[in-house]
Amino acid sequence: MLRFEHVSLSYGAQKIIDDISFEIQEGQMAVLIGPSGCGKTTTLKMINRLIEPSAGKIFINGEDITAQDKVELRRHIGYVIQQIGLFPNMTVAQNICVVPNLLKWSKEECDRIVHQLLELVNMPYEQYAHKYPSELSGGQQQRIGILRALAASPPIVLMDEPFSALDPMTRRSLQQEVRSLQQKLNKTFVFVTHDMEEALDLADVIIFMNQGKIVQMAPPEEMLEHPASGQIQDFLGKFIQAASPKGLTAADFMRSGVYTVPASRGINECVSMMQRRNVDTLIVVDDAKRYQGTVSIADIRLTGHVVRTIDPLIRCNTPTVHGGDNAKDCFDLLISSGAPYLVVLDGEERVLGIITKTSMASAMAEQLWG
């Protein structure tokens, strides 16, 4: 989907980006993180050609971005920044539809998009569509900035520390909403942050940079288990510190950031998701994000040809626990059940994560050896 090949950037003798290569798959949430001046925002801005590299190539869907007109490229890449940048003289609906209007979409299509997107972030159309930015809170303004970036259904959305100016509660709420939107719409997000907690909560893959180079690129669980440098270990800080053995709960060693799918998703769509993520099972939730069960590729192959959605194929044979459950009890259940993992739920039966034998072993090793 998005590929960097030996990309470098120099200003005179100063090397800003030093021969980086990586690939982000379609539908992934990739988070760029590292110390100030490491090159993460510069890397982000290269994707929509706000900054041009000195060497190397960047590809989107196999096409070299330098072969495209800059303006046309940017109209098909969403972009969200900390300053938001809503037009103060435009209503919420007009701000959301800036790019669709530039693309000459019809008024009816623009109205439909505004209705749909405001509904996704629980901002009713009748209440908010005709308000101006000055009538909104900071969190609401940032929500509109995110919706504007999504309005033309771009395959890639870039986000440059969009929540760093918000209070902790609003920030946490927006993080959850962005993750939910990204999963619902199956878009590729590239997100810059300096906050490791935010990276761990949001990312499918974390790209840690320092001095213009990629130090480690890995899923959150792998980075927590095997940080590639002392600097990364410092960034992870409290997240890899051992908890008291007696106080360990399921939430302490579960794998978070688990991908879930609604029961209404189609068979072919789910098979494609499994192939992209190299898994044989999907965790299924309802419209309220409550856990419903799992669906496997084996069941799809057996009876998938006679149904349209995965709903009839859902099984409830995977054991579940809750985030506050005792660690030893979860360990006993994982071993005795023979299941490959346990699904961890919150008090409202929503999926928090999964416990695998790998995550369990890592937690126990941390208690033994630190």
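Positions refer to the first chain, counted from 1. Basically, rigid core = biggest C-alpha set you can superpose within 1.5 Å across the two forms. Owing to the predicted nature of the structure, the values given are computational and were not obtained by experimental measurement. Compared with the form predicted together with its partner chain:
Relative to the superposed rigid core, the position of the CA of V321 differs between these two forms by 2 Å or more. In this overlay on the rigid core, C330 has a C-alpha that sits 2 Å or more away from its partner position between these two forms. Annotation: Cα of D287 displaced by at least 2 Å between these two forms, core superposition.
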The other form holds:
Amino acid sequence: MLRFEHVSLSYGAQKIIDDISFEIQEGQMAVLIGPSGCGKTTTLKMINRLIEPSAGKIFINGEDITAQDKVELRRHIGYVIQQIGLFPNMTVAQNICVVPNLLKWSKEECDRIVHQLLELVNMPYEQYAHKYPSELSGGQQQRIGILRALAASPPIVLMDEPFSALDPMTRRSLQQEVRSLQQKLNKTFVFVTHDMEEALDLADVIIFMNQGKIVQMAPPEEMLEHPASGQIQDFLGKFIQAASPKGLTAADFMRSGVYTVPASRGINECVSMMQRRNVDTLIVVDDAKRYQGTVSIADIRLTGHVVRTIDPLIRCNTPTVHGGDNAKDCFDLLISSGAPYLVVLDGEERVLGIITKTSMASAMAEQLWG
Amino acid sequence: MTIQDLPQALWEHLTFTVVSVAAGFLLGLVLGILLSRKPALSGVVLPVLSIFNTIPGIVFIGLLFLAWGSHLATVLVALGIYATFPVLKNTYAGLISVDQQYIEAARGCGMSPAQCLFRVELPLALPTVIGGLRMSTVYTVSWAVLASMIGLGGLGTFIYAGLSSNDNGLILLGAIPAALLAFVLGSLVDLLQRHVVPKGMRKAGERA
Ligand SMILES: Nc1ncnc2c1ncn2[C@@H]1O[C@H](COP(=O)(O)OP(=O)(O)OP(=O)(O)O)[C@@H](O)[C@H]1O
Ligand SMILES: [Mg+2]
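Please supply the corresponding structure for the form predicted together with its partner chain (the preceding block corresponds to the form predicted alone).
The next block holds the full complex; its first chain is the one shown before.
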């Protein structure tokens, strides 16, 4: 549908767009995201030839866009600019019909479109069609800006941070409107944002750019699971783990740095250690630091007077898991076993840490709130 | 010179003003548009124009009189040129200051440069352009006084006659109608302003 082939753009010696190639399928919502100044707007404007690349080619439906007349091309590509840009000298209806007018559609046809589109965004025709942009709220203006881009039913719609100036509530509802419009009308959208949440919500495919290059192009789920760079990971931030708890392991949930004692330790020594650390069990390891089991203060009280070392008191009733085990399974095990904690072991059966309800809760809180 | 000559003088004055302002407006509008298409030129053109503008009207009319003699054309051309400046400057300034977002939106919608100019840029610049027309009208009423200097009539006739004969009454007989004329024409332009400026922008203008 829309294909970039080795497109570059330089202003003087500065490379703004550096050899980007990608393809967007028909009916897809592609979201361009990246840090400020990475070239998102520039990329978008090259699609409707507001900016011409210095090298490379762009194709729409297999046809090189430079082969078409610029003005004609733009009439068939919807464009929502970042600053909305509704013409203040025109009413809502006139603004919506700018492109149909340029295409010399009949007055009745234009009128029908205005009715239909205003209905789509729940702005009654009678109430709004003859208002001027200055009489609308920011959110309403933004809606009309989007309708203006859609009016002539272009197969491709470009949107440059259309919601950047809105409060979160309006923003969310407009995002949903755009998403459902796009699906209803089955159009190809290229959407610029620097808000990852917006990108994850809207995109069929996310194109992450940095310094004029595409770092990663992937569907949201894939980007969440395999971010291609640390920067993308930063952008994904809080979404990355919350949205994919499957990736969490026992190691993420455990408390490390737990105390272990060799089986050869004397009873008294262990008792004072437990008192000092205010714990009621100790984890016992052998000489190679391999996990042996646990001793509890209850057992020591019961039979501690007949043995010298803790060795005979070791019990193996505490469940163990391995560091790489699925966190959800560990959670289930901890709850269902009724054990106060799980012992986490590495591949050589050495103790890595323990998972308690507290460590689990704080790890979850961390995932949730960062 | 008596009060009986007043209607005739007023009519002449009005004609000079209206004809030269109309011509100056069209010329200023066209030149302003052309200049705004090539803003790089304005760095040269505007300073030259404003130097020209500082030549007193009386000097210019005098020079033109020496070259052409006492013709109606002499007055109309001189006044027309002076009427051009404010319109040109304001048209240029108005077009240049149209917010880039509207131009980008217009181009993005697929307007040709001419469509962008006539459907978006000029309507948006119109309040400023009409402001130029107003200035030009009011100035021209007073510059038209100079027409009498080369013997072509107008309200200036009273003023010059009064000055040379030390007759304050005569001076006022020319000056007061001239002032009233300026006021009336200025108000007419204001009326025009209210009519031609699109509704959606009047609000914006009022707020500004
Ligand atoms: N006319 C120009 N001349 C020189 N450099 C330019 C010009 N226009 C843009 N740039 C540079 O090109 C780079 C990309 O700009 P662009 O507007 O595409 O960034 P962006 O990704 O849209 O950023 P933002 O998120 O801030 O909107 C920036 O570094 C900018 O400074
Ligand atoms: Mg941008």
